[in-house]
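Okay, so here's just one chain, in structure tokens, the form predicted alone.
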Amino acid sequence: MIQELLANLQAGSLLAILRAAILVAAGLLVASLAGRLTRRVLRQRLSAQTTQLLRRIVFYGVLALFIASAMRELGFSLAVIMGAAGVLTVALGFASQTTASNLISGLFLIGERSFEIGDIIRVGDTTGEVLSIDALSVKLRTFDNLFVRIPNETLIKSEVTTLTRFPIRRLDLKLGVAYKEDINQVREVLMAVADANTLCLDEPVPLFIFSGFGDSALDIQFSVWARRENFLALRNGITAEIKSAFDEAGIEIPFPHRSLYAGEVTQPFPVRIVEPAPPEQKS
């Protein structure tokens, strides 16, 4: 292929080179316009992920046609180009097995559609919004505005949680009240807080679970439902509302404490309070 190109250059085929350059430039322009038109036509009918994938296929497909035409202007035959491309593809496949694995994993991600562009996902300790699903990796933007690139192979092998898959989410609150408190009263206060909060959904109904007897408190789980877009606002607001309601009702939220024992098993450790001696009076 290189020898044919040198032969054409030595022959002074400047006109062919000019036509090839014009074809490549025109190909870039037409491919860009075709990609934009594809996105504009399909974005109302298909998901953002599918639209982006089809736009890239159209862009590179049109550009490849113009590049092939430009190569023919330089004197290359299509059979030679296809043969060289096949050999190059095989060589690259053996040289970069990780890249090939990421490519195959990307096809599985696109076909499975466990998440799409715009979804919020959690992979390990990383949580962010999906910006793009590419051939080799998925790009995320975290909540503190960091750009994270995760290889497709890692996503296939890892547990991926899609936080925005469904329209509603449940908020689980772990609470503890003192042993002296009435569980029924605690339940009524929590249900009243959920009923007064406009972000809590009436259906599914809030869930009150008595988890058990903790070291320093009666353990309770209180779960409420909210629409996906209101989840963070509910989590930030309802905790303060529960604290205020507990204070008004006189319900104690205990801090951790320990009891010390010495000697006999059931006898508490003796503690004696010594009164301070009165100050001496000077004569």
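Rigid core here is just the name for the largest C-alpha set that superposes within 1.5 Å across the two forms. Since the structure is predicted, the reported quantities are computational estimates derived from the model, not experimental observations. Residue numbers count along the first chain shown, from 1. Compared with the form predicted together with its partner chain:
- Relative to the superposed rigid core, the position of the CA of residue 243 differs between these two forms by less than 2 Å.
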Given for the second form:
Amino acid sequence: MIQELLANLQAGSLLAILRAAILVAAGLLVASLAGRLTRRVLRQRLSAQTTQLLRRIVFYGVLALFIASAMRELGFSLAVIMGAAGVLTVALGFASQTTASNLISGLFLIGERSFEIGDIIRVGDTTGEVLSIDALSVKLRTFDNLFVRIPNETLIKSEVTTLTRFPIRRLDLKLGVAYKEDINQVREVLMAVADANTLCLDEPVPLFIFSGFGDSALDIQFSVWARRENFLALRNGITAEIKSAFDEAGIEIPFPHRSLYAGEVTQPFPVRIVEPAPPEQKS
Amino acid sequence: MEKSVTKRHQNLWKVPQVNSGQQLECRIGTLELTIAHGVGEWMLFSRSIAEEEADAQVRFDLGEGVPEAVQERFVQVGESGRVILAPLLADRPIVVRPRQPVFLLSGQTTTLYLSTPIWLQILVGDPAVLLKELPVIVPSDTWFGPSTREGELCYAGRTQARHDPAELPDRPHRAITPLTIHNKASTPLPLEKVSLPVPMLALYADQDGRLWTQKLTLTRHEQGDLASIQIESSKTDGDSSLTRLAEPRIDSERSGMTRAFNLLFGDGS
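We have the form predicted alone; now please give the form predicted together with its partner chain.
Full complex below, order starting with the chain above.
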């Protein structure tokens, strides 16, 4: 009698487990299909970042519904699970502070939209292209083709530079010319170089700033603008052009030098010219 | 909105046939171009020279052999030696700055003749296929807009901004845009720089082989900072001797025709 009851119960629970398993499997399938469909439909219209976000929301939303149904099939009451989850969250929250912090930071990062997938960002010493913005971290591909994972919390706390936000960029060149040079002539030569370079934008006009009297040189800042795609090409091109234009105009780029002064009362340094020493004989 | 640039590819100049084993040296204003026809391939070498050294005449020299320096090679199997050089206008607006500042006083109307460098499409074979599109002068980039965040990437150009069409020099590598400006406001209008929407214009040639675009009319209204820009259907009044060489690259939309004045004339207005 008791054995029969047990057998019935087991058969019933086995059936429920089977149903739950089928529900979860179907949920995975449907969620993945819905996710792919979302991506295909929205890819043309929205940015890569929004598409990825919506795809994830659809995927996890559908999956959560199916898992909840599977739990019910197994006889769990949703209210009880929710209550348990509340208690569990507090415990888990203490245990996984970093993860939770990253998770929340991730939400803020996505909401703030300071960069998107495909942008090039600089965080600390790392510069790279954003591959994905995930719940816990942002993945970058650096220019030397390394994969870098940066926790969202770090990004929220630190300074992030988005290099590809605006269409044009300014290149600041720090130059030094010898004290004997005429600043106006230097300025004309630099402007002519910028004018001749087709990558360098005419507008905004190149900026010439005389920044001060340095130790060995007159310090100059010369700033030119370029399309961000041409930034590197301009940086490589214009420096060589400035060097050759300076050489042609006879403008000296000095190296640090030091004058020795023996004082007013002392005699000048005695300088004696000697014959160069004969090369040493090899024995 | 980009569409096929030339409906019918036309040779403005008499370009000779380049058969296999021959090379053609072209000199079009500031552009020195060598097109060589090898066995199953075309070879190209191009170079821009300074505008001061440019010739007023277009020259073609047909020779034998292959040039020593080749920049690019294009594979095409076919016997036809037909070469088409089709001129067309730039692919971005050109910001033209008169060499000296020009002011248009209140209530005045003037027509300025502004020239902009052209682009060249090289087509070969029968039926003609595009080999390459290149500018006769590589113009400098420039930014045109109210700030470094908003605006549009353009090409920079210099012009004499002449009033008299008779003074215009013959230059095969430049197209002339007649721009009529009405200043209906009470203050003088500084013409420090003008953004010419050349991708929206069609290209024409007159009987002398000179290149023209459609006429533009700009009206600065009495109030507000808006100016209306109008593209006329032809270059000059009643001039029927023009041949249409190239269609506009971009269809002009009516909504885009009224722009903020400072977008057309820079910050100086």
